[in-house]
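Only one chain comes next, encoded as structure tokens, the form predicted on its own.
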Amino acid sequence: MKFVLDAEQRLFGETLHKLLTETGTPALIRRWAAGDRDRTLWTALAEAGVFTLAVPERHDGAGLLPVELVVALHELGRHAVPGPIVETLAAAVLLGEADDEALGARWLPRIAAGEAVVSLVAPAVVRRALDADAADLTLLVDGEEVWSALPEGSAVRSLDPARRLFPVVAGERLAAGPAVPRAAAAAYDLGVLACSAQLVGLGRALLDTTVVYARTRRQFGRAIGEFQAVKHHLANVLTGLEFARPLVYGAALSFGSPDFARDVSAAKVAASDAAYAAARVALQVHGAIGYTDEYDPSLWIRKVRALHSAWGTPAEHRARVLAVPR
């Protein structure tokens, strides 16, 4: 099945790509990993409309636009943008559907404007929140209750140097009621979709970088990209990414239908596997330089490994695909 973006969607992706290229995200990633949480790019992304994509119109958003969200997160993944962007978008869904208008009115306009960084402990996941030390709000869902959460203790190190996961404890109860579990489930599925889009973008960036390297690196008097074994590996990566991409867009199109949970889990499996294959081949083709701190592609390789298991492992999502009634 072929998915074709319309002119506005393509322009949106191209605009984000230009913005992120001009920003120079490798330096930003390293600053973020060192503890410098400069929000200049966060504000620029908000001005481009990224955070409005998960905020209801009544709270200054664009309404939930899953296809545009995939377009945006693909570009953010392609440039390995750091920070709890997926968590903030998922939190916007949680706040928008939790049936607490006062709570939504307090936070959702700030999210849309890029004035609030929000982290979220995903339901059914160990209580660790991404960048909870830098977030204006961290949300924790427990049954029919939504709590603010506070970081407790030291960060848990991730393979991605820009991802810092903090154990959290419940603070103030913010909302409660039967709408909370449904809102949490919707937020989780939105987070899975956004993470899947990130992974496809990361995989595509690694493939492009590896192809360029294979054309310039020479062994035995020839560019290594001329060797059949290298070509086969790169072709397999491209095939995996091209199979994953329509699954991610297909999941976006099924948003709001009974099939969304199944489709988004299938997309996460395909995106995780395809991006992981791209990272593995990138490391094999580059050799040891591909994992050195000073070499920019190492940031992409390590982010792929971290996101491979974020928002549910491939095994968990395979199980969910099988469990969801058809």
Second form
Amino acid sequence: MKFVLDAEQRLFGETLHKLLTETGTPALIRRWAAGDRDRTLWTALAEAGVFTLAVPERHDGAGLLPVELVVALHELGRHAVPGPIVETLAAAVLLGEADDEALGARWLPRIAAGEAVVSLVAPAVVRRALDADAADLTLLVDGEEVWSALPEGSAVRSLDPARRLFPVVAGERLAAGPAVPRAAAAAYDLGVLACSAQLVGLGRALLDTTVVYARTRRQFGRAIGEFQAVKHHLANVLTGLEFARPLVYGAALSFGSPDFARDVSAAKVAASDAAYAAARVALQVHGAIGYTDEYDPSLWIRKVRALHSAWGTPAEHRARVLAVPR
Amino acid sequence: MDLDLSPVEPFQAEVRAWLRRNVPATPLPSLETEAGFTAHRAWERALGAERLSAVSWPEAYGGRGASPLEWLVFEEEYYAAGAPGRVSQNGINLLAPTLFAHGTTEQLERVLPPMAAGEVIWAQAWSEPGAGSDLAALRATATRVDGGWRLNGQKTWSSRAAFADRAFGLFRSDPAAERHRGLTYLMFPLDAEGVTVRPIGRLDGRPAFAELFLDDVFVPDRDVIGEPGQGWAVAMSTAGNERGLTLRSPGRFLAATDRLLALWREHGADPLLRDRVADAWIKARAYRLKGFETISRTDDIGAEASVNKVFWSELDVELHETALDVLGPDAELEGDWLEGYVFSLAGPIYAGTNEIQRNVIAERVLGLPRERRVGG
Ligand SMILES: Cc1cc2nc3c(=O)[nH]c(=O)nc-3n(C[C@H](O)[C@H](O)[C@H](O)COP(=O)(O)OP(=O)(O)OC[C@H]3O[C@@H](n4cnc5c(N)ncnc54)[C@H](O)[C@@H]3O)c2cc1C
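Let's see the other form, the form predicted in complex with the partner chain, since the form predicted on its own is already up.
Everything in the complex follows now, all chains and molecules, and the chain you saw is the first one.
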């Protein structure tokens, strides 16, 4: 037993962190929010292998590597990278497991290579298509059918300015059959896992930024981090995140087992709660500056609240934890 | 001991009837936008014409001489009717009480009627980049000149200053004095020569507050409130009001929790959320009764105002978080509850952060030993 990342996995995370630090995501997030759909970063992420992680080897992927996927999404969360990344990864699972080789061959190599951006709607669980205007393909899963979908009307605004949510209508039918619901369930679980990893990364970044702020901001002749009220807020955040992360990695390891659905739901609940607590404390400890849209951490704060109820609400996931038959 | 509201029922009935006739059928655009600000100013004019914008002021200044109980009841009716947010709140809740306590008759007569009529909207200019919780660290200066003062420096987080007409704030008038000493309380126009207003977007991007840069702004002597050099004492009389009931009265939360209950029922009365909806509803009623207790007391509530501030601000966050959970997967989407949520998140920060309030409660109400820190 060795429940820590190995050297290669850590290096993968560090490589992404370096790439994203050099990119400077705050400016990128603001451009994305303004409608700029430039794909330079998407391509760089693909070159680093991010999109191969949910694509089978026969379609130019790395096979399904849930631990590496969590490593990647944690870093993407840490840098609050915008765009339908979780959606594209979940779509890859859907297309890979829909039992339609031709369909898989048409899209999966392009997804793995970063050439296809995919958004997705599954009415009961993912109601609107994130950033469908940026996607080459939007999937609509409905019972035993998968359709390509088109945005219908304009996007609804989210608290996270970098998320545009589109209602969609069905276009062309892409696949049908009993494999579809199974593939959709697998895609959903993987999306939940990816979203959980993203949330832990977002929470961690907010904690790190806030700790630095508490060391440097001075009031009453002291760093505000000297005040016990501030210390305790931050210590509580760390405690929450420290116990969310193992649930996320634990869920990644149960991929393929009958417990996977339950475990990703447990992970999502803990990750959502821990990240939300991090966002609330980040705001409170920054005071008024954290409440402005021009201060970069507020982009993280808003994304956390949006993802809190995306890919299943905490209540839905709590219900799944107890409902999934053992 | 009683809770007999019958003496104020005629007033209550009048207010209710007027609101029923006059509250706009469709909500006004957000108060934190230029169009919304204009619409809200027009609404303040309508309220003012009916002497309903500041009911507790004397009639001479545009009020109705309402008792504290009548004011509480007015607030309940106001929010129950779904009436618009109060764009003039900082003037009415913060500046006016200061003027009543420290202003001259000339100032009262000059400043209050246009405030009640919605003609002049006021912004609070206390905070500075380096002086938030630690307000006594402020550095913007007022320098004595012939016939008045010249203001220099920077103020920030001034709510609605992007659209407001005038501002009131604290300035260091004695450069040799430190912290609470040598401060002067002044009023100045936001369109005066030397004032630059830079709007700042809040969490949802709306320009809800602004930064003010002051470059040799002239203020005549008649716009000093209280004695020069005594600004701290003058300001603290306002702060007490801000932290007590006036800033966010119980009526606001009674109405919000009623709406929460309705929202929860409309969405199928999810049993998983029942306890939180009920808790918010109960807390709003607790705040109502606490309000009745507060106004019934004859002693000064002093530092106990901090207990109210912690309570309402945290109730506001909780009730909005619960509403977002009722909305479930749609929680992140733009809408009234989301805007209310964003607004609620600022409550534990402005008007003295809740960490500061808890320090006050622990040290000044409970008498625990003081933490070591400069001033404060
Ligand atoms: C929406 C909004 C509207 C506002 N409107 C106005 C306005 O109209 N006019 C105006 O003048 N100001 C306004 N403010 C500013 C407000 O008064 C300040 O934000 C507040 O005083 C806190 O100051 P700060 O933001 O600088 O935070 P800081 O004082 O820097 O505090 C940062 C953190 O440190 C904590 N902290 C500081 N000191 C202590 C201590 N001794 N013990 C424990 N913890 C401590 C705080 O609680 C907070 O969590 C507004 C703020 C907001 C968010």
